[in-house]
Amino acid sequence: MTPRASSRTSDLPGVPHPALAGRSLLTLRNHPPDAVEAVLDLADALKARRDGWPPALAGRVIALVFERPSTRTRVSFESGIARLGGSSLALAGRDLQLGRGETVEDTAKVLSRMVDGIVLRTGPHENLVELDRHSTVPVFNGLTYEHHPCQALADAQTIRARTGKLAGVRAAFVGDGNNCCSSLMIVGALTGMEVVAACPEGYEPDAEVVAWADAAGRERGGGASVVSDPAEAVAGARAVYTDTWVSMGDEDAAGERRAAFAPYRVDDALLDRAAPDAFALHCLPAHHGEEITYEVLHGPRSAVWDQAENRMHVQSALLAHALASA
């Protein structure tokens, strides 16, 4: 799609960037390292004021398109927008025609001519670049099954307020391979942080983006990879962060899921393994007693409200940066 040009930014210093600037975010691995940070600079910006956001989104329409269920990104994006100045509509797959056989081109050529942007939250990361590629309008990721950006921006977000930097931070992802680790590895590539994972035999994450993330970040001083055992993952580990077993469309698999991941578990005892300062992340909903416990998600080591707070600053950023209107 053609990038439009947006030009909103007497309130909003450094935007837009050139590299953000009417694009879609589909993955973190196709925009630069500086466009990363410009995210989060903006973000923090945000955050840090407490006399109103400027209306950098005034006269623009977002459309929130949910084939999948959504708490934190729905909530979030819309509270981002609507502070911003913008207006949002959310959309759940029964209110499209997509769930009575329209298919994704024609629904995507419809919804450009309405809106100034996309966010879509569904399945196979292909749905969302078959929209992308027939909108004329940007294109946001809010989840597919391979890929989770804003939420590795979020991630990024707090584990810099939290360590003053990023480049050099050892992260540790314990459990599951999926989306969320994934995106984690690729934001730390971008940023020089070193990723590694601990799961289970058949449950680590996409071997091309493991090899790709490990690539990128060593160019940062960072790196990327995989390792059974969980004590080894999180040494030295400032971010020890976890996620669901049983995530949507796994319950069928929820059983043989919970004993592949029970040696997984975040708790006092393997937090006390990583660094002195070590901090407890999820990206949520979180099963007390299960992939985390109750003490750590609620004790003083946890960053999970920050991070989940944060979902907030970074989409609004990530959309300022892609949308400031005139």
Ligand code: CP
Given for the second form:
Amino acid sequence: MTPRASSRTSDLPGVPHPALAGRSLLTLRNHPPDAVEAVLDLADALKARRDGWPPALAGRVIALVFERPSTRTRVSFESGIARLGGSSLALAGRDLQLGRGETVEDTAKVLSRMVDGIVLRTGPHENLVELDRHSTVPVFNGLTYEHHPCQALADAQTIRARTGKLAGVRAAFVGDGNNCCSSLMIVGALTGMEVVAACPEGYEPDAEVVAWADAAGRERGGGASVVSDPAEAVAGARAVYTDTWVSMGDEDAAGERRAAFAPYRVDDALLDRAAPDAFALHCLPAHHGEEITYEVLHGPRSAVWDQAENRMHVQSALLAHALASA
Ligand code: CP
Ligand code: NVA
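To complete the pair, please output the form predicted together with the named molecule; the form predicted on its own was given just before.
Zooming out: every chain and molecule, the one shown earlier first.
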């Protein structure tokens, strides 16, 4: 009999989900839709009882490796892991031997001997794939240039809380077809959302991701598409989402990007063209007066602060499903 172990998870509905136990998250593309639903359901349950989470991660140690700056990802992982009774090690890439040329393969093999899971924020997605290839513990994407699936899970939790469902809900992503846009399309495809991106020419999301998300989304009553006109994208949309015009790694092209994206600002006038009960999303950090106005970000139609908080709930749910001891 193991009463302590069972008490860690007996309180968490559906933990561990069979498709998530011991599993990495690089993108959500290969995750079954019911696993996404399980994360969102557990995230809602955790959010509802924020002051009393069971110690599902007791004895677990998770390394958080950041090769790029972070506020939300780092704090939400650290806080959630602590609330679930686990321990985290936040490691700046430059402080590791990785920053002096030790290979990803060697780093993966060593960390796997010492920790139970690894979160990585890096540049090229291939770095994450390489880490996962050589790790014997689950690896979780804390953002790459191409994907931000933990953000997308929080986006989905936020949208579901506001609309009561995801299937058939229209979400407009206005601006740069970046990592957050692609990941929103992928989570949207798995949950039946209709995700429409409005991007200037040359800044559309990866066409292969759009095609996959559209095909997968259509099976569930949703879809993914790209238009150039922000007003067209937001028409009928409940969620109006934007992100920085200059992502990490794009700094050298900041001037031309700001010029290209100027017509894509999310302001009250654009929100007025969306569904009557539309709300604004932004993964943050925001640049007031660039991609979003201060008035929208801090106004009554902003769901941004819930969205930021939900990072902690979805990631905690994900880790509980992946790493809970019993
Ligand atoms: N949204 C997000 O990932 O924020 P950070 O860069 O602060 O982690
Ligand atoms: N698209 C942004 C997201 C930051 C959380 C970036 O990659 O910098």
